[in-house]
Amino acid sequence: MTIEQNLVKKLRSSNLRPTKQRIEICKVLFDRERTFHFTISDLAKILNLNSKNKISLATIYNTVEILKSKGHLKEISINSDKTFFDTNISNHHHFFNENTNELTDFYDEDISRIKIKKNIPGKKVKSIEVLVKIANSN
């Protein structure tokens, strides 16, 4: 199966019609060797630099939101005005560099065991994902 066929399958499984614009969005997101962390504005810049046809911000936003809701992307909220999306949907942790606005993965083996001492009645811990904010020491 070609990459384009896989992307069409991913879009259809998300109840999205595989338009040229959506396939192009998916190519940028999923046709890569490494994890991709991005904001909607980052993705829009990449798409509109590399695309022959302009893709509207609404199409980008709606496609990303639906892919997220179907489990193909993970959302990482840095603060109230900065949200990243991640193509690596496994449970893992992140460093956020406040100087460069870059998000970097790290994994359970990179940290000591985390023990949660508080229980919330009627709830269970689904996953633990750590966000470590870093900045230049100067």
Contents of the next structure:
Protein chains: 2
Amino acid sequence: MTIEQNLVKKLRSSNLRPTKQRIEICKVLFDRERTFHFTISDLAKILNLNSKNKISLATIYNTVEILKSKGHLKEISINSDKTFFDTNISNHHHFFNENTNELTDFYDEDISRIKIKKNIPGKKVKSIEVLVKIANSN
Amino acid sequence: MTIEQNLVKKLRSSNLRPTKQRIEICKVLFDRERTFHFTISDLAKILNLNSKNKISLATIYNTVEILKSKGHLKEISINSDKTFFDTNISNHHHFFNENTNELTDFYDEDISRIKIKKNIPGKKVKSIEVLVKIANSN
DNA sequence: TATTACTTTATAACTATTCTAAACTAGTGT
DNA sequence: ACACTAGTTTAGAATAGTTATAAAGTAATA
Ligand SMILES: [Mn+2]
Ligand SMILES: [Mn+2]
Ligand SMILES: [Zn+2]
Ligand SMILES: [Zn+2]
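Given the form predicted alone above, produce the structure of the same protein in the form predicted together with the DNA.
And the full complex, kicking off with our chain again.
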């Protein structure tokens, strides 16, 4: 099955019509080896380079929002200026490079087991995520 | 020493003139038992209730920003809509209540020791913070 | 092909935040 | 007390990210 067929399947399975704009966007998001962390402006920049016929900013916002709502993207808040999105929708941890503003994933196997000792009666834990801020050593 | 004298000292030690606006704001921020987590609109609301002579929104933004730059406040990103600030400037962890949007602190003693096993050559770790999202059990 | 629901788009609206520049005030020296 | 200066406050304008609107276009379905 081609990449494109896969993306069409992904869209259809979420009741989204596989329009050419959505396929373009999904190629950028999901046709890659590693997790992709991006802001809307990152994504718009990439799309406007690669694609011949430009996709409107409104569509980019719409599509990212709908992909998030269907569970294909996750929103990450690191920084108050711009929202990050993540193609890795699992519960996981991040390095944030303060020099480059880049996010990198790491997983439970890369960190000691986390156990919260504090009691929170009447509440349930939805997620536990670690943010490690890093910077160049030099 | 009165609360007010303390705040004046705090401001002066950061080369900030203890104006009546700043003292009003600092009372709200620092004259309390526990850590205060707030957004600018939270703070503005509180100030406009308590204070007879209103403080302009520009001054509230200015003051929070300058207190942050002097190391008396810390900025926290949880949510892309609004920036949170924290009177607890130490490296620490948070519960975020998804029902109420409230932040609560917890500390190293409330969590198992965190050890990052992943190598990040050429980088130094600036902070390691855990965010636990919680919600009502019901 | 006709019908309908969904999608894209340009653009307006909205909201949090920052900037501007004029009026005001606190500190300092006389 | 008065004058001077640097720092502060303020209203309002500007900016930037994001969301809403509504008209034109397109995909699915019969
Ligand atoms: Mn900020
Ligand atoms: Mn959002
Ligand atoms: Zn990630
Ligand atoms: Zn805190």
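Since we're looking at a predicted model, the values are computed, not measured. Take the two forms, find the largest set of C-alpha atoms that superpose within 1.5 Å, and that set is the rigid core. Numbering follows the first chain given and starts at 1.
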Query raised in the report: To one decimal place, what C-alpha displacement in Å is found for residue 119 between these two forms with the rigid core superposed?
Result: 4.0
